[in-house]
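Below sits a lone chain in structure tokens, taken as the form predicted on its own.
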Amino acid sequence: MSRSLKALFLAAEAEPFVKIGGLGDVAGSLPPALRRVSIDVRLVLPLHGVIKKQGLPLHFVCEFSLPYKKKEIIVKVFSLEWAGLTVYFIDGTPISPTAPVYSSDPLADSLKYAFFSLAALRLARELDWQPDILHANDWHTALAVYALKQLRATDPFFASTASVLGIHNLPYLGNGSSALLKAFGLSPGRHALLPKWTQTLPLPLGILAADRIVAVSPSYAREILTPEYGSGLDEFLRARADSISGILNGLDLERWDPLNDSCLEKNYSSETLADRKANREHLQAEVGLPIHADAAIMGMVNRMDYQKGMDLLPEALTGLSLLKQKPAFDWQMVILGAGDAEIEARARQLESEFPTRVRVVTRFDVRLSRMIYGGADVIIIPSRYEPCGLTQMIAMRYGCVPLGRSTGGLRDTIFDYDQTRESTGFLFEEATPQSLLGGMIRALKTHRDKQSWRELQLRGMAQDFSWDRSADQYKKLYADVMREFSKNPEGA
């Protein structure tokens, strides 16, 4: 095209203004890659309370109201300019500055953003500011995706603009949103293969409604399409199957860089990586393990819950001390993650089965989690299921080798060992203890080899993870959406 694309990026939160998630890191990064490769990106987010408690430098833009049932809420734009692009944040009664921007409440929730999506797209009316793309993200954002689709029939300022939806977790569909649509104007949704108990809820109305559906990793983007990872919605979308893709997601490889990372006891890049054994120690000695030179640290950083596979660990661990294995492998562990009480306790309980191997921390601890990346051999990621995941891009730039479930984003970034010579880590099968048991071996016994070790580290250092990758490919979907939309302005 002749001019640049323009894109209305929702997001219900980003970095640096608030994280909770992958998507904060996401909505945080994509944007400002997409103005580097001359995207014309506008990021809207909502104004948390804990946005307005940092005192940002906000310029008032615009003021408007919203009908909802027979009345109307008022909603506040403001405005600041950050990393070359504007960012919009919007307010109003449904935005409580007291409520967290994910509450116990559902119902609170579903308004909140449901209010956002449906004023976020307002706006670009209001700032007569035609976007090419609107691009939304997750459950939180897809209504605006469906009113976007209700709109193009009607109004003129949005007939030639096309929708993109980013499913960064599927299984959060919206629930608590169904009394929403009446109120503000909507109606459920139709489809011959979408479940009736669905068809008032955010997500499924944005895959409903959506242009083009991009999941957040290939390999995820074809295991929502089977009944385990669909979420009671895959026969719906094996029927869109051709408006979905996959794109991995990046990372900040200024903020995650062991040559400049002040968390480190000494930093180091793959040309000093023999540096990197005085941040073992100091790990050994920061958490209270003995300091052996051999030993094999193996670190996990993740949420305490189900999904991250973090109940598997237990039964691995003991399986891997029970080995009648000559010579013996020597390993330790050091875990931190937070969550799931039961599983905190018997996370903690390993401490006294193994006192001179395994470490426990059950907090958020930023400092420890870049020592683990900075100090650990290999960091394992158990995930029963993983969109995306950082996890494992973080450890490679830190020459940690990544041991991984073969799932979603972590098939599509690790390259097993038994399986290319490009390899740079290790993966398993089965979300049971035994597969990650024989993970764990096949990646003590390569740790022994020092020379095949170095070789999976730096390899594993120099993937390209940036989001300048990520940014071209998004680049190229925005391109074809919206050839395929001037051909068929109808949509899905």
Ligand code: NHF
Given for the second form:
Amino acid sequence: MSRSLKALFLAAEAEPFVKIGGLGDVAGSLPPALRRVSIDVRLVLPLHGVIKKQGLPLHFVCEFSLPYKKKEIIVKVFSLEWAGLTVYFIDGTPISPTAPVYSSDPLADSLKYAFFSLAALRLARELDWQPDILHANDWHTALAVYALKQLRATDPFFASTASVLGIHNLPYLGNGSSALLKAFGLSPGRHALLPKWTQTLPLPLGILAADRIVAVSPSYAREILTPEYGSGLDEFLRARADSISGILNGLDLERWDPLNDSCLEKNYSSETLADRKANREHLQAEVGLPIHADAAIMGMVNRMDYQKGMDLLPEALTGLSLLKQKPAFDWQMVILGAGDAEIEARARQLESEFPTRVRVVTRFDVRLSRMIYGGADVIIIPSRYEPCGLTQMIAMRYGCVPLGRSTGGLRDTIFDYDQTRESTGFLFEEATPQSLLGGMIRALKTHRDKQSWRELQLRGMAQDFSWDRSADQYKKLYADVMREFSKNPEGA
Ligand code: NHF
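Please supply the coordinates for the form predicted together with 1,5-anhydro-D-fructose, as a counterpart to the form predicted on its own shown previously.
Okay, now the whole complex, with that chain kicking things off.
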């Protein structure tokens, strides 16, 4: 029998230990799913202050030091067993117990994550556990991939470890890291197409060195090769196009299940979809909207930042209210999200512009977000770019029909109403209020046809967004990378 493939998985955050954004969902779900398909995966996380405070039953594993400038930084490693795998936590002075996972100080963050990346790589050696695959994610851990490539030339321990770099959000390159390479004994990266200003930044260096690069959706994998989405790296990325592919993230189907969600007024499944009505009314009452049975409730659950396209909404809603449609559309909107103060303020203004129709809640509120998925008819996701996106998958599982911009993972997971009988939602093309308005009109017209709407809901609820599906694809990718790597260990 062949032995299990060994993968060392590095991430800045992972649920349930710490979650700030979508990366935390992925790093908390993918490693256990890989374990279920017989990959011997071990997860490595920084011992952030918020994790320390939880009083987890951690075991001391080892202590070693990393050369930094002319000194050494002590690394302490702890572990626990979780979901059938070992999770390691790296501690050391750059990982301050009082700092947030991502701070507003780029220098402190880059030092923290460079230290973490290099310590995590060294850990494999300290454990005498030779990974077949090093799987790093985003800029925070990309330097491990780069350091691995340099090490492979000199250290037989790592000679047969291939690397995979996951891209969850390309624009974050790891600014602030310029001086760190030298301090940690690494040389700058060189490539004719790598812009000079990026030659010391973790993500570009990781992209330069990785044996395979995986974006979190096939469409995003193609989009990052274009000037519009390439963050200045598109030409360089095109040179590496043969090594770039996309695998869609999954959804934790147990955490997101309308039949088992304690935040809902009434639990339901595709068999009892009519019970959803109680959740619509409950949502309307909760936010103080008139209880109209026929109103199409549009929801939005999003971080309020430029990426998420919240700023497209005011003009689109104005357009909607000025339509001379007969009979007029009966719509309501519940917006939930926090983030950029200006975008929040503009969103709040909508309440006074549409007092009987719009409610805006600018805070982080898990319960209300679940009530929106379980009670709204449409979820609006007007992202300018969306590497994968979770909102649309959750919404579909809850029978809430997504209206999303045709980009990245939204494009790969929402099948547009006009184009296919297999449709699960609505897509609009341009990141403009007019294009969003066009999508809203299509959704609201369809909503009037109760039978078609129900079919849309049911098709969305029947989609397979399981992590097991993604894990199978990663397993195959790992095997491919290893095969290619063993033929050509010099790699890219
Ligand atoms: O789902 C996890 C997440 C993605 O689209 C999301 C994003 C950040 O922007 O892969 O990463």
